[in-house]
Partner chain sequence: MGSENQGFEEAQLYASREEMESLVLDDDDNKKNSNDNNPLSRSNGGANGDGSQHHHPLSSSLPFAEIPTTDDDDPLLSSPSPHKSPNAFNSFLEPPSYADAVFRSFDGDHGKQINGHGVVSTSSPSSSSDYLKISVTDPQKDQDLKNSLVPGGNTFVTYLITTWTNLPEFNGTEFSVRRRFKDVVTLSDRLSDSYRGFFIPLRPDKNVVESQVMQKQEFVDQRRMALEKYLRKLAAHPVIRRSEELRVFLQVQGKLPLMKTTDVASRMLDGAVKLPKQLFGESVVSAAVDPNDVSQPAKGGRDLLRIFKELRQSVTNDWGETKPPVVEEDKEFLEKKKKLQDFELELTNLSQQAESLVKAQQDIGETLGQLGLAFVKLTKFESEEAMFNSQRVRAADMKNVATSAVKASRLYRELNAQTVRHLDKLHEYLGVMLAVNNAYADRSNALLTVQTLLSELSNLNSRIEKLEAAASKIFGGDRSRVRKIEELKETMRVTDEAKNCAVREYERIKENNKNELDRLDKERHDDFFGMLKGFVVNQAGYAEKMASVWETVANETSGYAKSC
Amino acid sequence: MITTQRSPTGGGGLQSPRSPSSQPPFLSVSVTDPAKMGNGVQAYISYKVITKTNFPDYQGPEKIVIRRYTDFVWLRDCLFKKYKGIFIPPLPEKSTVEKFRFSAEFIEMRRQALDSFVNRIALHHELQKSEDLRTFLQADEQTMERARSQDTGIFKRKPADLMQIFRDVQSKVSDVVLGKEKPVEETNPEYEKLKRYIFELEDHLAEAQKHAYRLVKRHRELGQSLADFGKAIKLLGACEGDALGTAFSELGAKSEMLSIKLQREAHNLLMNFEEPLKDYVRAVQSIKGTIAERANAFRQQCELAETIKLKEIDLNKLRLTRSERMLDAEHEYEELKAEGEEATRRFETIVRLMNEEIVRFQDEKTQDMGLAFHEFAKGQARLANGIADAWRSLIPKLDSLSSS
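Coordinates of the preceding sequence alone, form predicted in complex with its partner chain:
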């Protein structure tokens, strides 16, 4: 169970005039204690979400609620809707393979990812103010369930729509790359560069993650083969007897012991190297969602601008003819202009936020990857040293046995 107590990033947190200002505001969350609930097809895993905070609107200092995976999904969707332009932290995927769903390893991987997810939200200077977050962290289960079911249907974006948006964005990117310009499209070269970067980055990361996962498997396989080898050599030793037999037995025992070390390192590699890489991939995919939202907002703005222009022409015509529809038309025109300003404002907010977010994202990823590399190298060094020690300790014994 990884419980991270991280201090909030600078500039975050709410300042309340009522709370004593001696202690800086903090919001610290952990996701722990997965437990299987229910039976059969409807069985699921629930998690304990522990919040420790001194935020004024929160029930402090500590509150514990029970949440399940779909609750997390609800939270993510809410944030995605309401905080366009911000890179919403990624969630682990829904498991498609049935029998894997309740394996200890999978549950632990998921718990770790969910813990990361909530923590990143809690530490984000904007997202941590979200009311939906507060609901998620504090509400009782019935309220949670109601909120969850409310948001399905009307507001919940269907995956198919998102996919369509992704495809649009992707085709737009490729169009630009191929030189085919489409009308409703940002012509910001720096932004184009960013989009291209994101898409290519995903490919590179996915490949690295694939090999990282394979490496985990290889460790397990090597461990298994060392175990089998050890067993077989012990059996041969039993046949031989005498000094040679003893030598075989000792070697076999060492081999079996190293097999255990390998299995342990495989697990460490999975949780502390492969999963962070996977998380990185998910984060990049989440950014693609934000890119889609931006494209949407831009298109809306452009469409409205078009509509307003047309309306203006229309209005002027009506003014000339002094039609009785002029007043209505003026009214509509004003409304449209307001909407247009709103759309522009929305778009510009997204642009501004994205510019901030990309900096934050790169910093965060450098930290995350740096830690992952450290754990990877540490684990490999530890394993290699263990192997070297084990075999080295056998050498004097072999020497004495061979001469006896």
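Pass me the form predicted on its own as well; I've looked at the form predicted in complex with its partner chain already.
Nothing else is written out below except the one chain.
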């Protein structure tokens, strides 16, 4: 759970300093208590979402609602649609494999990722003011279901596939139709540098996450091997007598104890190292969706500018011939100019917001990755010390056996 102290701009955000209950504005959200609902293919996991806040637009200081994964998808899609230029936090992917969907480990990973998702929104100075966020955090289940059913467009047909959106827009802005249309692409050097960085970052994060997964797998396999070895060596000790049997029994017990340590550290690696890396892979894919929206806005701006030029040429011809269609043409021209100005404002807003967002993203990434790697190093050191201490404690007894 994360608490935000930022206040939404607008009236009534702060209490009077003289008020006995005066305190900084805050919005804290917890995603807790996952529970399986239904059976068979209709089964799903519900979550308790607890909101505590003193924001004036909220119904009270605390609210508890029940949400399911599709509600989180609805919130993400609404924000992506309405807040162009802002990097919308990513959601964990939906598992379609039945045997994993309801495993305790998968459910906890999903809960942790959903908690991170909604708190990143609550921390964001713009997204925290969203009406959709308030609906998500406060509405009853029936109201939430109606809100989902009223959604339209690509966001209703399926969860917004940001990678597909990116590919579609890239195709649109690059296609040459019958050799008459030139590719419409932004040529800003800083923007090109940003795109290269994002693509390279995705590749490197994905590679790091792949090897983190292998580390988790290796810890689990070694833990299982030690458990199996421990059982076998204890059985061997039971066949022996005296000092040899005792030594074997202790060796088996230490192996089983270390197996538990390895399995525990594998789980810590998964939750505190591999999952944060995977989360940032998803975050970069979300950023690529915003890049696609910027490309789309630039294309629309350029197309409108070209259309306005052609319309202006046609209008000048009508003025020369004093055509009776001139008034209608002038009206169409003014409407097109207004659309062009709005498209320019929209594009410039996206550019401005993306410039701000990349700075925020870099700061958050530095903190989050620093914490993840710190936890990784600390866990590995703890495990290595535990393994060394366990084996070291057996050496005197094994020495006495070998010497005798």
